[in-house]
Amino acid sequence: MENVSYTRRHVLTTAGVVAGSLALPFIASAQSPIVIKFSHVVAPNTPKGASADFFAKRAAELTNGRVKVEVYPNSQLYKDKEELEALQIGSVQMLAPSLAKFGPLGVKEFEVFDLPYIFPDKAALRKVTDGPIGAKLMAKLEPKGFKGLAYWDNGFKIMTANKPVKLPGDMKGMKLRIQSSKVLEAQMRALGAIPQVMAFSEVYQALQTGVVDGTENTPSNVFTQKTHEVQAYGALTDHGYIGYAVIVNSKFWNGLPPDIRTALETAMKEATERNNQISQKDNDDAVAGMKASGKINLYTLTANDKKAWIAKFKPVQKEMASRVGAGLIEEINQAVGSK
């Protein structure tokens, strides 16, 4: 009886495969789009979050529905420390991690973006990300199984704390949350502060409970994560930069049909242009929103204040030269016109 049952099942299965194979092209295009899981750790209403959603929309449009990008914000799938491994093993196909994330992975050169005040402004930054230096850095990700698609801006960082902050000395002795980066550790030590590496998703509670005293981030991240509700003070220092590298699993990317890759590259180019246009406005709006909330006192630096911050951070470049590469730092300083 068992053999009869097996034979029947086998015949039905074989018939189904044959019938299904005849309609396969139709099914693949109409019912089985290529799924790209795009995971990130910030809110949907940040520059990165909005740009990921925009990319998903354009990818569907430009491929006529042959690609479906599923965006998972706010660490829904993976936290900071988990997402790169998830991409390597193919659990997700696309990420936009902050540039600091690649240091712990072994690509220490990316930590050059963490150096305080290395980029005087966005125009100087763009000379690096859009030029040969940016391309050379992306190429260093390939041995890790990643294909770099674009650089996305977030913006320049501010300091927040549970006590007034105006000058570098005000941070002395404070426990400050940072991303995992040796450069950021050195930066906080230069202030006499105690760096605390912590996942982005855990920051609000850590500040609320006093596990850490303060942090640094862009205004849009501070505002959308409601950090300003658990930090009474801040300083608009613009001391460092947060940007992202949009990366995809190389094996997955190389396995896509050429026309699909071309369409996705177009969608990514559009999303990148849009991201870099909206990031400054979002940060400006976030500063205005925090001020209007009345929950945080944001201090605007004077020209002399900024000179004091720059002077305090200046030794960090020399200290970190052996880690990120003295030649790379010099290359960037020349590209942006810094001495």
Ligand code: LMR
Contents of the next structure:
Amino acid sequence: MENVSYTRRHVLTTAGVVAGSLALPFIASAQSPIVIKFSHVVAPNTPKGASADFFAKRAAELTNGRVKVEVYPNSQLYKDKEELEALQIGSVQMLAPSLAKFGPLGVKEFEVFDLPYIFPDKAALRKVTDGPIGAKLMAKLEPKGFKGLAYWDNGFKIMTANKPVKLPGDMKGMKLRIQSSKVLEAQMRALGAIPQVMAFSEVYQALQTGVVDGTENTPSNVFTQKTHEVQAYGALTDHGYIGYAVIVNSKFWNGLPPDIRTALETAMKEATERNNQISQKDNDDAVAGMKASGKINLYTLTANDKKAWIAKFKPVQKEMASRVGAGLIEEINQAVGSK
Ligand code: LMR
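Here we have the form predicted on its own; I need the corresponding form predicted in complex with the ligand.
Let's see the whole complex now, leading with the same chain.
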């Protein structure tokens, strides 16, 4: 009985709200903000997590509360693959997946960012993301129903493992977790390791239980996921880059009132500038934090060690040319001054 009367009351209340909002459409829309659900997989205290929160704050301020960005961190709503599907069907409106995660969607060119040692530093990377190559890549998302708003940095990756790692040969035979990128698969195979694609939210447990022996990620992700508590060793290889494309559902975005869209573009511009300023420090702090924890032994490469890693990974560019595009690799190498 309790349930029946609750249901009836609920139906009546809902009907009342619907009738009321039909009678007073302008008041109703003025009162209820436009909600943007922004889902992501990392911790709030990472470059992406902090930038999503900052964007939410500025979006509310610049629209005088007409937009409410709800940020859902830590795969609370969706894991890696599911979040892209959720954006396509409109269950969420905004995401910032890593550039390594667009392959399964059919936009495999983004995997060019995963090529080991393709960017000598952040300045070189910026030339690519902020120039015509970055714009051309974002345009490839449009047929998928996505609009790319910005590139956000995380940083360069380190290797972690359950055995000491100094040189590429040390990772031979290990099972290593990777993101869903064929380039990353080729990169790990170049080490003689066994790559295993896995959602970010499952990595800690997989390492803890020995399902995989090691992984790669940025220091900020390793530290905030407490990976360093279940991996005794690591090497500061800086061998690859993790960054994000902030994307929205195009239909949702194009349907926004123009003044709201302009305000959100400003909020995004500010969030992007701030993100790309804080990301390096976040990663440096994470390395310091892990060292101070005494839980992981992080090896710093000598110049000769680094040469060995670069040499080991060199064939991956050629091997992956047919996947990401030989022309694109060439364009990037030229933009960053490697050729
Ligand atoms: C990962 O899956 O390792 C990263 O892409 C997570 C992230 O979003 O930084």
